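One chain follows as structure tokens, the form predicted alone.
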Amino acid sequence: MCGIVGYIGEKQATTLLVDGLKRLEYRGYDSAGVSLMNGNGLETRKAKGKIAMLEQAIASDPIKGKIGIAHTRWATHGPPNECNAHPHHDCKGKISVVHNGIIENYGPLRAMLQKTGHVFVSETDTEVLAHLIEAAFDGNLEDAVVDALALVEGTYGIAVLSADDPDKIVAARKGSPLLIGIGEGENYVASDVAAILAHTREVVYLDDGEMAVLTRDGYSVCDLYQQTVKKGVSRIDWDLDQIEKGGFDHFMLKEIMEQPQTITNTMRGRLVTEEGFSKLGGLNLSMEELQNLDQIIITACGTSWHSALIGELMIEEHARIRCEVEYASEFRYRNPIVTDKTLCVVISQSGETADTLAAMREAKRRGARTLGLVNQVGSTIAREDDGGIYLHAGPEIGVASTKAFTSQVIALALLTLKLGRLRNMSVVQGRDIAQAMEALPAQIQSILDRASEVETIAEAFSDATNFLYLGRGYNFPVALEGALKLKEISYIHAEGYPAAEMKHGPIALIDADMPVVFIAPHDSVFEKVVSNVQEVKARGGRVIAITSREEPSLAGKIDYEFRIPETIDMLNPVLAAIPLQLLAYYIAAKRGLNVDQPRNLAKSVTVE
């Protein structure tokens, strides 16, 4: 959620921050502004709506300088309007601050700062960083942060400029990514490395409790005590392209059109199909700590939620190690067992996931060992955890994940197949497994050289408002996948569902407008499937049907269908995956929406 760039150095900033912001664009905003040292003091311009808002704002009433601050607001505290877009300010107008997160103690802070005579101008949370850091300012804007952030609650990225000590920036975080981008006779803070990287791959990654002083001729990093605190530099390995269209109508499309190289990515290096093993080196876990594993926990939200339940389908057939799925939003508040044979897998794009984050914490004090699942090099959970499996699926631009969830299914894959063959999965059965899953990126590339077909399904239901999705075993959380696709880029109501539960209540919804896509590979439970296909057919349903064979079982009973290639039942979801990402994204397409920034969504979400 939200975005921060900030930069100090020789050139002009103004162009700078707002090419940092579009490059931000994809996490989610409803506003956005800039402020800037123009020599004389703080300038600042600020719209609603997108960033061209801003540059419009911009061009009617200029602004330069080499020193600033910009920010893409996602509205939490008052509505998104140009008063509650960031930058806020000081009663006074010098002291600037973007940030990132949730003051929760902020109506205390708030109401205690009116009484000493300050006056607010917005309805957000951020203002009161402002106005505390103006009661605290005695000539030294790092201590004047320390000061205030001493008395917030809640979460923060933060980035703070002032009129009165003007050749710095300085910034904080505690559960809100910030990084700095380290550059010669410049540097520069952002919450992700996107908004930089045009600059420098150079960068220092905050944790929780520091807090970076920028000038044109370096940086230094301490803790709230003012304690220096060292830290790695970190070099990016993304290619600016992989942060462009590269020629496709919208991000989502292209990342679609990747999984072939984004799966051989996932798996180069880690599969030893002869033995039918997988080398994961970054487990951090000795053979023996594996084998007395007696319970595997895996967390996670949205998408990340739907490929965990393939890996507990996986782990468990494969593996046979107990193996629970928890919402991240709800782990940490309950009491759950958890002892040090547990092992808790987190799941997380981005590794910035709020209540992913704070799951995998809550885990680790239990005293369970934590294992990451991330794509974001750098990122918090990537530190954090004990062990993990980096993606390596690349950036991901649209706010709609495709890539990185098939490349999640892999990664489970990957770990499954370490844990059977250290369990009780021979090697005739480990290297059929490592075979199919060499096959996989020919077989995506097959379906996607096909894209047209499902272009044609989207045509005929681009006006349905209800679709049901069906699947069972493995496909079902494929069904919730499809479901929640359709659902964030083209805004119609759509419900995933296990195919036996259709008739304990959604079958009271089938009729000739209801769209029912079932996903139906031949599995082992492929002649249950059809038994549903011909529920929904007798009640004058409509059905899209992604199948891997000719069956005359369902000959007539499918108004459309989508054949994906035959692989094993546990790899089936990442096929199956791949039309019903494609059928999502060209019904959002056809419907004229913003695919790639759907409304009211945020690609990272770091608030709880």
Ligand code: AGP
Second form
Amino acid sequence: MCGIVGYIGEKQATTLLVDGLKRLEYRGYDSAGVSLMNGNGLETRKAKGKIAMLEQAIASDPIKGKIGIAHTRWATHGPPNECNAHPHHDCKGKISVVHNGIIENYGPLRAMLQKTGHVFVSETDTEVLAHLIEAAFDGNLEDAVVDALALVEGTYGIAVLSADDPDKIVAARKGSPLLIGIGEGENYVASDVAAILAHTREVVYLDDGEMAVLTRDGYSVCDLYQQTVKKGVSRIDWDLDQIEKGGFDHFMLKEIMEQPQTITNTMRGRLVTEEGFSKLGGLNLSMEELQNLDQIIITACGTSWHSALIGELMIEEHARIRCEVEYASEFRYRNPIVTDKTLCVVISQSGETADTLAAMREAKRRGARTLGLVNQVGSTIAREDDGGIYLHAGPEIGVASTKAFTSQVIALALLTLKLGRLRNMSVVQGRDIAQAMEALPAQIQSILDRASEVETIAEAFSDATNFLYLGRGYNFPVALEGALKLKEISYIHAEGYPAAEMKHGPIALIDADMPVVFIAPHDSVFEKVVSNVQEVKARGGRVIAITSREEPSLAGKIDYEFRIPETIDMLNPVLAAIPLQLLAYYIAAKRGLNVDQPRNLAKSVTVE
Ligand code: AGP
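Based on the form predicted alone presented above, generate the structure block for the form predicted in complex with the ligand.
Full assembly next; the chain just shown is listed first.
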């Protein structure tokens, strides 16, 4: 939710740190701050609002230094304001801390510290860390950090400076992502590689329970017993321009338009069309284990939960394995039935969603094998799962997930092929699915080439106050996803519903002011959808239909139509989602809203 970046080296760090924050702004953005060692101690600037406000604060009162830490905040404790912005300090202003996560026992810790004379200035949980470190400090910063963290319950990714132990940055993580960037005579710490990619491609990902000490000349990693931990160095192979807008008005539109390429990347090297199966190298499950699976649980949040619902239908229809989908936030506190023949598939674009990570850990504790469908390489879920399928969709910056969703559906289709062909799916059936998958990139491109048709529809509805999205079968999760896209970036209330369920209550909402989007490609349940369209029209509703062919049965019943190419039922969601992504985008853009950074939202929800 928040962004962290730190630097220690020979360069002036102020601009470098602020530029790093700008690359993280999508992660959380209600205030920001920076602390630097200025040669005489610590100096800090903070500001409420966007990072540009912090830049103004620094311009009016400059600070310099070659060692520093910086932070962009998404508030969890204490409203967004300058006082609650990070970095936070101890009583004497000798220690500076930036933090991503939640200190769950900050209340009793704060009371204990206040009893011993510590004075707090903010309403945040984070400030407790600065005072704990101060209380434990005896000349060595990492020793004090270890002692402080021993008292902490909750999650953290932190970076810490001390004016009395000045030539180092101490970093530690538990539950929130953190990595080290390795330079020549300089080193970095960041919550996301985007913050430092302009400076280095060599990174070390910290794992939970690890602490790092960075100096100009190097770094060391240890556990919280200060036992050295050997860490591998990863090389980042994507470029900064992949996280720039590439000429589009918003990251979201860029990412929608990238989908022919991104789903190609998800399939690359994994489809064996002639034999009708898939090659998935990272499952870490033997053929026997795959054949012995007797249930699959898919757990996720938000958009990833919608793709999970599609995966459930795919797996049960084509691989004939019992499959259920669980909200990660529910699964982690339930008492689910899990055995060693259970595969828990965990879907997460960021690989850092707290609820999803916790659900995976719970499934592991209960003996399930876990499989991560993750986009962010090196993320926590990707490093803790037993096996995985990387989406290879490239960094997704827009808070509203688009290309990750379609790549998740493709990854689930690849998994379905793999499992189905180990059971009763024939080579012909497998080949049909594989060939339909290979046709998707061109089909998506043909939809994107007609984006202006969707923009025209959006113009007619940019003042709507409510929307209903209806679909059946594979298209019901698409209805949920279309509704989520619209509500999270346009702030228009929208609901997704199974088309037939509309009769059991929501039909009372239908009138001329309630646009109803039907996801109605010609599939095995199309005829049933027609009757639902008639029910809506009979009550004066305005109908937008996503269809896949000329439909005489719909003649005169739909007000706006957008046609998508035909494909097999299980892959319709990949195509039907595209016009719905565009519809949400154009409506939000016409309403003049911040499409990439909608209010109240963050790209990765790393708190409960
Ligand atoms: C989707 O547009 C939202 N940004 C949100 O629902 C997101 O899908 C959810 O928070 C899960 O994120 P993850 O895939 O990174 O775990």
